[in-house]
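Below you'll find only one chain, the form predicted alone, shown as C-alpha cells.
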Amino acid sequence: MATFPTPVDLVVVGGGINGTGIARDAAGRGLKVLLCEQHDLAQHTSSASSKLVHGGLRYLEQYEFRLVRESLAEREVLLRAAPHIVHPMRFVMPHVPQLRPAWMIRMGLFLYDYLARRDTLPESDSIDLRAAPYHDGLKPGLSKGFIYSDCWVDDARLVIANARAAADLGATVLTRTACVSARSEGALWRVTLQPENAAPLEMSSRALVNVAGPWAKQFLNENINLDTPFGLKLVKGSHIIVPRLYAGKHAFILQNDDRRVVFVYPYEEHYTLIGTTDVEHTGDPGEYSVSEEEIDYLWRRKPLFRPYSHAGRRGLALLRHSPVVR
C-alpha cells in the first residue's frame, strides 16, 4: 500500500459543487487540502441540477428571509467571479388569479429585490403578457404577469472551475479515487483511498468533510463506521426536455395549486425545459430514473402554452435525473 507522503489539513470526500467549492476555499486559505471523488468530478447531482442561480423567490411565503438573502449574496459573488458561465435571465410570471393574487407577487417580488441589493440585475416589474415578446408560445387569455431577474448556469462547468481554481492554489484534486475506510486516530484521520486504476493509497488528515452527496449516510455508515442518529433524505428531482415552445430567451415561472412552481426556459438552441419534480427517493442512490407520473406532473403545466405539434407527449426527451439531499 503507498503511503501519501505527508498528512494533510483537509481532505474532502466528493467532488461535486459542495466538495470543490470547500476545497477552494480551503486551499485559499493555506491549508493543505486532498479532494477525492469516487467517479467524475460532477459526475452526478452537480450536473443533473435545474441549472439556476436564484434566491428562491418561494422561499419567502414560508418566511425564510435569511435563506433568501443568503442565497442572493451569493448569486451576486458568482455573477462577478464566472461571468462567462453564469448568465442573467428575465423569469416571467404568468399571473393566475386563482392561485395567488396580483398584490401578494408584487409584494414578494419588491422585497426579493430589496434583499438582493443588486449591483448587477434589473429590478422586477409589471409586464402585458399581449406584447412581444412575452406573448409568443402563451395562450390566449392571459395579459397581466410579473417579470424578476435570476441567473442560469452551466452547473458542470462551475464544478470544474473550482476544482481547478482549488489546484491552483495548491490542492491535489484525485478523481475516480473511492475514500474506503477512515478512522480517527488521535488528533489525526487514517484515511484510506482506492484509485480505480492503482494501489491503496493511505494518508493522515487532521481533519475530513463528508459531502458525498446522496451517499453522504452510507459513508458514515459503512466506511468511517460512524452510526448517527441524524436521518438523511433523498429527494428525485426530474426535468423534461421537449422541442422549442416559444421564442425569446426569457424563463417562464408557473404557479402550480400545490404551492410549488415549475420553471421553463430556453435549452441549448432548440429545445425547451421543463423542471422541476420533488419525489422521495428511498433506493440506491445510484438507481434513480423518471417516473411517468413525474413527466404527467410536469407535462400538466403545459396548458399555459399554445399547442405545439412538435412537442407531444410521446416524444418528450429526458434530461437526466438524480436525487438530491435534503
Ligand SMILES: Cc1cc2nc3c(=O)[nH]c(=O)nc-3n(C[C@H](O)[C@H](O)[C@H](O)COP(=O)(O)OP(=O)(O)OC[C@H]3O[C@@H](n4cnc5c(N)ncnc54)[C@H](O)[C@@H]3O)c2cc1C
Contents of the next structure:
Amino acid sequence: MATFPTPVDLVVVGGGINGTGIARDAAGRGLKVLLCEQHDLAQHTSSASSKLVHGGLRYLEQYEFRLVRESLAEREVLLRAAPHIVHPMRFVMPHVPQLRPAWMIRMGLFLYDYLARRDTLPESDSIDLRAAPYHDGLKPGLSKGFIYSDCWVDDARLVIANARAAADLGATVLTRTACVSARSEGALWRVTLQPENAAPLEMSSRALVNVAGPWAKQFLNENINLDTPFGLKLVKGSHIIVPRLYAGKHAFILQNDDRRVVFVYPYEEHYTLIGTTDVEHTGDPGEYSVSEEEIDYLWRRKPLFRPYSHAGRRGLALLRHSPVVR
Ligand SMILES: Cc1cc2nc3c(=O)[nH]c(=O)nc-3n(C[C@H](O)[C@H](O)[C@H](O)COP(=O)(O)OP(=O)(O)OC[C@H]3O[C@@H](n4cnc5c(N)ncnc54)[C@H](O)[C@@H]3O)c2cc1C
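Now the other one: the form predicted together with the named molecule, given that the block above is the form predicted alone.
So here's everything in the complex, that chain up top.
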C-alpha cells in the first residue's frame, strides 16, 4: 500500500468548480494541497450548468441585494481573469405587462447596472422588438423589450483552468481517485484514497474540504461517518437543444406566469438552447435523466418564437442535465 510521506495542509475532495477553485486559492497562499476527484475533472454538475456568469437578476425580487452585488463583482473578476472563456452576452427580455410592470423591470435593471462596479459591459436599455437586430425569430405582436448584460462561460474549461493553475502553484491533482474514508486523529485527518486501477493510498492532512457536490451528504455520512443536522436537497435542472430559432448572438430571457424565468441562447453554431427546469431529485446523485414533463415545460416556452422550419418536437436533442445541491 503506497503512502504519502508527509501530511499535507489540505485535502480537497471533489474536482468540480468549487474543489478546483479552493485548491487553486489555497495553493496560491502557499499551502500544500492535494485534490482528489473520483471520476474526471468537471465530469458532473460543473460541466452541465447553464454556463452563465451572472449576478442573479431574479434574486432582486427576493431583496437579495448583497448576494447580487457580490455576484456582479465576481462577474467582473472572472471577465478580467479569463477573457478567453468568459464572454459578454446581451439578454433580451420581451415585455409582458400582465407578468411584471415596465417600471418594476426598469428599476430592477437600474439596480443590476449599478449595484457593483461594471468596467466593460454595456448598461441595460429599452428596445423595440419589431426592429433589427432583435426581432429575428420572434412572433409578431411583441413590441417592447429590455436588454441587459451578463456573461457566458465554458464551464468545464473554467474547472480545468483552475486545476491547471492549482497544479502550477504546487498542488497535487489526482483524477480517477476517490476519497473512500477519512477519520480525525488528534490534529490530523487520516485519509484513504482509492485510485481507479491501483492500490489504495494512505495519507494525512491538517484539514479536509468536502466539495463533493451532489455526493456531499453521502460523503459525510458514509465515508467520514459524521452526522449533521443539516439536510441536502438535490435539485435537477435540464436544458433542451433545438435547431436554431433565431439569428444573432444575444440570449432571450422569458418571464413565465409561474414566476420562473427560462433563457434561450445560441448553442454551438446551428442550435438554440432552452433552459432550465428546477425539480427535486431523489435517489442516487449519479443517476439522473430528463423527464417528459421537463421537456414539455421547456418546449412550452417556445411559443414566443416563430415556428422554425425543422424545429419539430421530435427534433429535440437533450443537453446533459445534472443534480445540484441547493
Ligand atoms: C442545470 C444547472 C444549471 C446551472 N446553471 C448555472 C449557471 O448558469 N451559472 C452558475 O454559476 N451556476 C450554475 N449552476 C450551479 C453550478 O453548476 C454548481 O453550483 C457547481 O457546478 C457546483 O460545483 P461543485 O464543484 O460543488 O460540484 P460538482 O461539479 O458536482 O463536483 C463535485 C465533484 O465531487 C466528486 N466526488 C464526489 N464524491 C467524491 C469522493 N468520495 N471522492 C472524490 N471525488 C468525489 C464528483 O465526482 C464531482 O466531480 C447550475 C447547476 C445546474 C444543475
